[in-house]
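A single chain, nothing else alongside it, follows as structure tokens in the form predicted alone.
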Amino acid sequence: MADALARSLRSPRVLIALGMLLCIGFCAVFAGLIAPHDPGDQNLLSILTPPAWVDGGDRNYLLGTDSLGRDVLSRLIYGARTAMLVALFASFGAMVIGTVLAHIAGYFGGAVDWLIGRAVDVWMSFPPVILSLILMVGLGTGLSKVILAIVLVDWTRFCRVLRSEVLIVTRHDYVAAARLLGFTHRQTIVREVFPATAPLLITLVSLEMAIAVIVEAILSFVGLGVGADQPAWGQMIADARQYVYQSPWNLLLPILAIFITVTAFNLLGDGLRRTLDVRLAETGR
């Protein structure tokens, strides 16, 4: 694992992705310090002000204002906090549930594997976005509700993919040797099976973060995400639709923020997959 992580830090994809995510994460953590204005402050005398470098722009609002006179740059910065919180906590929650069930199903097999497999099949038969919307209608709006909805929907991704990997790993000789040495089932899974599936798990987590950002943006766009008092990129896109011809920057900037964030997570996932997967590393792909 140490060698694999060292290879990852030499990968251009991983380094570029980490650089992008560090910038986004810095904005998310220090939003209160670097945002020039409070994201909720309204200046009705400066509605739909263009960016500062455009004719009619105001240097006090570098990226302009929205239809309520709120600073777009500040809302983008605070929106990064919302997106990163959802990406981190939703991915971690889905990972925990999916990983535990995948290792139980793949290791024990038989009836246990059949029951978990059928539960995954039923849950995945619903379109993920539609299922998220249904859950949000029942749970209500709010950041914690968005995270919970994504966890309840996306744990199946981890379970389905990791189960296949666990089935392969459990057939290796060193797992059988651990059983012969008297390891308990828990010890065998934790010490022998899980380390072998960890590289794939790390890749899945990074890709899930990108999915979580997109789902959060969709939920905020339809008004079922975070509250109206909490800036979110999907919410900014929804607000800007009516004024797309008067102020296209209000629509394009949050879309660009989502694109950059999702691209960074996808680059990270692809880079980690190429460096942590021994088979890909050996072929040089």
The other form holds:
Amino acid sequence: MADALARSLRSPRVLIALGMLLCIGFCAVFAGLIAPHDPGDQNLLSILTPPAWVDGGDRNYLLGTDSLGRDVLSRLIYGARTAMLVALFASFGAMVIGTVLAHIAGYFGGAVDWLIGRAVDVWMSFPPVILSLILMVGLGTGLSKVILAIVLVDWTRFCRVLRSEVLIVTRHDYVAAARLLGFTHRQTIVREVFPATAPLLITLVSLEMAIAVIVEAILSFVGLGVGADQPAWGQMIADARQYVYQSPWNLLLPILAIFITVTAFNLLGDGLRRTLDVRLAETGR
Amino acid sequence: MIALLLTLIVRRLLSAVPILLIVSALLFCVLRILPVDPAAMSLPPNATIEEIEAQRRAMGLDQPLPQQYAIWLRGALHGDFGRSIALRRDAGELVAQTLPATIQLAACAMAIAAILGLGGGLLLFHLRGTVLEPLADLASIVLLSIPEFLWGLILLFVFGVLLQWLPFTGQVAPGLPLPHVTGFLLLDSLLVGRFDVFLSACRHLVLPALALGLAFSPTIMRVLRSSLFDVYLEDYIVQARLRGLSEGRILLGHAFKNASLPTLTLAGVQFGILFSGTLLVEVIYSYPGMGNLMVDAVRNADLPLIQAIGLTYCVVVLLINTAVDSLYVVLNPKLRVR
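The structure above corresponds to the form predicted alone; please give the structure of the form predicted together with its partner chain next.
Following is the full complex, with the preceding chain placed first.
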């Protein structure tokens, strides 16, 4: 495993992705220090100004202002904080629930497996967008609610994929050997089965982070996301969509921010998949 | 053959019934935990407490939850989904009015996804072993990571705002009449002979349908490519080559046919996801379909309408999956033997 991780760190895809994510993460962590303005400060005397280098731009507002005269650059930086928080916590939560259920289903099989399998089926017959909207109605807006909604929708992604992996791993002789040595079921799962599924899990988590960023943007875009007082890229897009002719920049910038973040997570996932998955690494595809 | 197909469809539909029941019950429970009172919301703000109590009884809200669900289910089976609280109209009627526009969008998007996906898949396969392969591979991964939400915004920005080639709001230009025969605008405008409306509707449909199509084509592309790789390992390809057929005829006449089967299964699953993807595209382009209705209902906490639309999405997705499964049996001779 350590060997495989070292191999990943030599992959250009993983390195480029990590570099991009470090920049975004830096903005998210030190938003208060980097942002030139408070993201909520309104200046109604200069609304919808273009970026500073365009005609009519204001040097005080490097990337311009939105329809309430708030600084776009500061909102982008604070938006990165919202996006990264959601990406980290939502994918972690979905991973924990999905992984635990997948290991229980795949390891024990039988009735437990059947029950968890049917639960996943029912869950997945809801289109994810519809389910998350309905959940947001029930939960109300807010950062923690968005995270919870994503966890409740996306645990099935982990559960379904990992279960089949656990099924394969459980059939290996060394798992039977562990049982013969007197390991309890819990010890066997934690020490023997889980490490074998971990490479797949790491890949899934980075892909899930990309999905979480998108879902957060979508929910904020329709006005059911983190709430009006917290800057979010989806909100900025919804605001800019209304004034698209006056200020096309305001639409472009948050779209770029989402695009770059999502591409970085996907690139990371793809790079990890190629280097961590032993079977893929061997065929060289 | 037809009898076999019919039994298959019936069996699939029957197996979907318990899933639908559980889904509708879940939907019902999630929405009942809400801290909103549908009875108070459906009355004017100056209603007295007695009036609200009477309304609660009339709506069956004083009954225990399972009974409430039974009442709602009985109504839903008769096509009665209750009245929308915000719009004060029959929820089922509202869904029936907006569903055709959404189906029209989804069908156009699927056609685009299929054309781009199959064409791109053949191209990707054709480029195998050339210097362009890693480049095309990377491009397909970048494409794969752009969801319909981003495509919708990117296309709106480039073709709507920057180049101003295409309209990006609504389903026809303002001022044009909306003929109503079947509910499908493209069809209706042709039926009443208004070609100007038809053209305008087409122009308004391009960006939303393209956004959805682009989001779903890369998956089809990649599956077609990898199943072509599998097919090319088969003996009949070697045999065709020994018979002296051209590479083009081998690819299109022999390999493509067999590789398209797994692609079709996947495309079916994709079509189910694509159908729910219309929601976001509709909101971005202010397209008057079921998705926009859903978002409005969600913003207003309009429970009866949310239930009706949520269930409709699930039913349509299940129906699409059933149709694709049946099509698969029609096209795959191996599955016809029992």
